[in-house]
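Encoded as structure tokens, the following chain is the form predicted on its own, with no partner shown.
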Amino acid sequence: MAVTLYWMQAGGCSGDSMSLLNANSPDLLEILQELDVDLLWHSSLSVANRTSQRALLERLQSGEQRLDVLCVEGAVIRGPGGTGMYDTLHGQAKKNLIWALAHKAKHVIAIGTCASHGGISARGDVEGTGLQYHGRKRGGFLGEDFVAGCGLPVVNLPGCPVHPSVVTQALSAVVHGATLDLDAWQAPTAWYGTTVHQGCTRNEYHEYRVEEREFGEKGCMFFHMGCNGPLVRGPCNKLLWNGRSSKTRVGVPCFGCTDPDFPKSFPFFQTRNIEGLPIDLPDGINRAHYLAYKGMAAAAAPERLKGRESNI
């Protein structure tokens, strides 16, 4: 029996679509295919009227069809003052539709950061949040306490936007059943297990502070170019994009979008630092060791790497 699959649209910019659209060996038609998923609607891939996809609705709403999988991509906006109206579906408020939607799915899988913790759309006057998380508090839309037909929680899957990769293989391994661990952020270890640090061809820039001051050069962006790579979890230098880079591999930043905080309200482009001490450090880390460490490993550089001699 094929598995059922509704994805909704809220509240955010279809990245994480387009994201998937990418996916490749298999694509995104195969891995349909190959796990023999029913997709039962996608606003951005799908075909149907307006008068069929009401129908659909009404037909998951009373269990007339059954729902394994909902995916929502987007934060839940619940603005203003409520009522959800600012994002609708048939004149009703998309909130309400996750919400009957989520307790008859036996799954429910938050596509990208603003599903899992509300991202840009928490800070806005549209009242935005995660499927069950608000940033970092848990709760959010469907409330702490929520499980899916199947048990689990909402299954988060971080990202602006989140690798094709890890929502493909998400699908796979929900479909075949196979048990994901999550981490306190409720997203699975096996893609947001590692920082993006580990993984980073800059590595041995990072670990002699050797650094780089300005785009261009070669070094560790960490101490005052804004990389959080090894402030958050993700897959991005685990699973490259396009199968081939990353941001920090071509010299730009981590910009920690897998962060339950992302956005951050400080610049991309800028480490926040106390007389050249970064104020966010790795979890587990001692500042005072830390920064006697550094010193001492930024004077025993190799001069292979203070003369940028690598080939990155």
Given for the second form:
Amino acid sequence: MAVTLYWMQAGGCSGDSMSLLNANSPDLLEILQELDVDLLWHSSLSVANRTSQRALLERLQSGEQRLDVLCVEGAVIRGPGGTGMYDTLHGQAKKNLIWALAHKAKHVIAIGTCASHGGISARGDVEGTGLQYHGRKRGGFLGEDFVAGCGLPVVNLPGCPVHPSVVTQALSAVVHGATLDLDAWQAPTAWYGTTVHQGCTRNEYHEYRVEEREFGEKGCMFFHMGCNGPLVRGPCNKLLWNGRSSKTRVGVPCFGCTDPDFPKSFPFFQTRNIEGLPIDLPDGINRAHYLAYKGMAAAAAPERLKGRESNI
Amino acid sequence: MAVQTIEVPLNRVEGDLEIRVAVEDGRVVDAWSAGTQFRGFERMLVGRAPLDGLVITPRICGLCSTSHLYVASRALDQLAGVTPPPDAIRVRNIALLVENLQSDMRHAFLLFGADFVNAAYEGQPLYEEARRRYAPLAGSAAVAALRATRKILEIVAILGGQWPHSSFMVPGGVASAVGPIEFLQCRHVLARFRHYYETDVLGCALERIAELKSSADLDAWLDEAPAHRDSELGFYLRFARAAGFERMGKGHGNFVSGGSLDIPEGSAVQAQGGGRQLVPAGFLSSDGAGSVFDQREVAEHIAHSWFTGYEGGMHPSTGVTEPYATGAEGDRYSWAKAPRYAGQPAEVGPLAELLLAGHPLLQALVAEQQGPNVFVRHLARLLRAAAMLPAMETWLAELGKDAGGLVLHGVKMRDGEGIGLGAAARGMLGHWLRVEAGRISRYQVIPPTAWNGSPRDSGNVRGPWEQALCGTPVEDLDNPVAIGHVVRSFDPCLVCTVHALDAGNGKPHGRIRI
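Form predicted on its own done; form predicted in complex with its partner chain now:
What follows is the entire complex, opening with the chain shown before.
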């Protein structure tokens, strides 16, 4: 029996969908075919048919049409004043529809940081929130106790955008009934159990604290340029982007777009520091030990790194 | 026959859009375009560090995030008073064009073309061929476009880390630590795109297309070889003729471009008339008169938008964004403001830009057909790659020869104003930025769809596609396929769904997606 999937675009930029079109091996068409997915609706891809979206939504809400997977891309928009009228469908607040479908679906997947935690859409005036988190606080739109039909809470796939292979692989796992271990933010450890830093080709510079201070240098961007690579989870340097590279490899700091607090309120392109030492350190690290270690590492830095001879 | 008002269900449009039209005697007599989502980005930037726009603004749009980055970095260049080195300009231009071209192909073959298999065309001679090519998620053109666009975007990843949503363009250049080996990889990727474009889309070499100067040339080209007739362009010409695209979607006939793609110093790429930009800035009025573009002539109206705070039009450097959600009551019906140039609505996009750049074929077609229409608007999108690929190839080949590097060091932000303009896939994109005491105090963005899909202005003048919809034939109220052609000829970046209401009793008349 085909797996039914409804892709709801809420308060967002469609970037996760656009990124999904770049999926490769399997690509989007292949994964839909191999998993026998019946894509009931996707606003940019939907197969034209004579049944309107509204009639489909009525059938979904009445239970006449089974819903196996609900993917929500973008934040739930609640403004102004809790009405949801900043984001409407057929003149009605879209948030009410998201609520209804989430309570019918067997699996609910939050696609991207906005759907997972509110993300950038939670920072403006639109009262955006994530499906089951608002930033770091559990609850969000659906509430702390929400579980989908399968017994699992919302599965969060954060990232701005989420990596396309994470989406195809997660769909595969859900359809095949593979167990997804979820971390403290309800994101599968399969893709969020590693830091963005892991796999960065600047790691040797990080190790010996050879720091980049200007754009375009070869060095580690953690100490001055605002890089969040060692601080946040994500597969950017494991799966790579567009099959080619990553921001940190190229020379753009990681802005921590998978983090529940993304986007942070302080400037993106500088590292918050005291006396040149970063305020935010990797999870679970003893500050005094870390600073002593980094001081020694800097002293031990080989000339080839100090002279930026090592390639990235 | 009484006027009936229907709300038109459009899917396959990014964002949230609802179109309402009044129909009398089988023709659209009035139209309203409503953006149904407010996102509030501009206020989000106030109080942040000047460079933060490089991270926030690309996230306005997942389709054209590189375009936002491009204009955001230009606004910061201006604020800092710097000109990036020639190779940085090349890298920025190439990345912007990659985004534009992939967007053109995705729009043409995943979104616009899917209307060719609309039930309204069932039984027509070209219907089966349309299905083979354009059936959503399965047609040969859709599958080939998905693969080709995914591939060409690798260039943005090689140069900037990822697509979408990188922030590699920075004041004074690009942050990318890339060199000759990366540039060569980009050339190979671009060569694959040229191969796809010439083989599948055109059915001939770019150079052959550049020779076409009139509709007679275009007709002769179509009959010249089976490869031409069987290409996507050939199919488009045949389908458009059968469906009457030349007679749909005329609109106001004004065009505007803010200019894009600076010619780097020492480049062999030449702009039309020796200009400084490959895409020239300018305004073309419906009477054929051209004028120099002056960004001070841009003003946004809110008389019919869900905003409040002023009357008439305001320049984006002084305008305010104060939401005022009245719902269905009164005159307000959209979350889009109504930008106007010198007080007039104007369409933006590849047709506007290529006309201003002196594209002989498009100029001839607009002249012969007395204004724009669905046919020529979409043709411009199909042919933009032919016009731009040679410049991209030249710039890629030139990279690494200039000693100026990819970024200036020691660029300091200062207080003041910066303006960034550029051509996103759908047309002119502008950022207006002010920094005070080291923080952003104002940030206004006018994206292309605000121009094309704008609601009425203070003078009650319709926006470009509202106007273009007037006169559109509607044979079946439940499936007004031509309305989809007209709106999609502008490449709307919004999502529409539909229900049809009988104006008399307000009861649902029927619904369908087109």
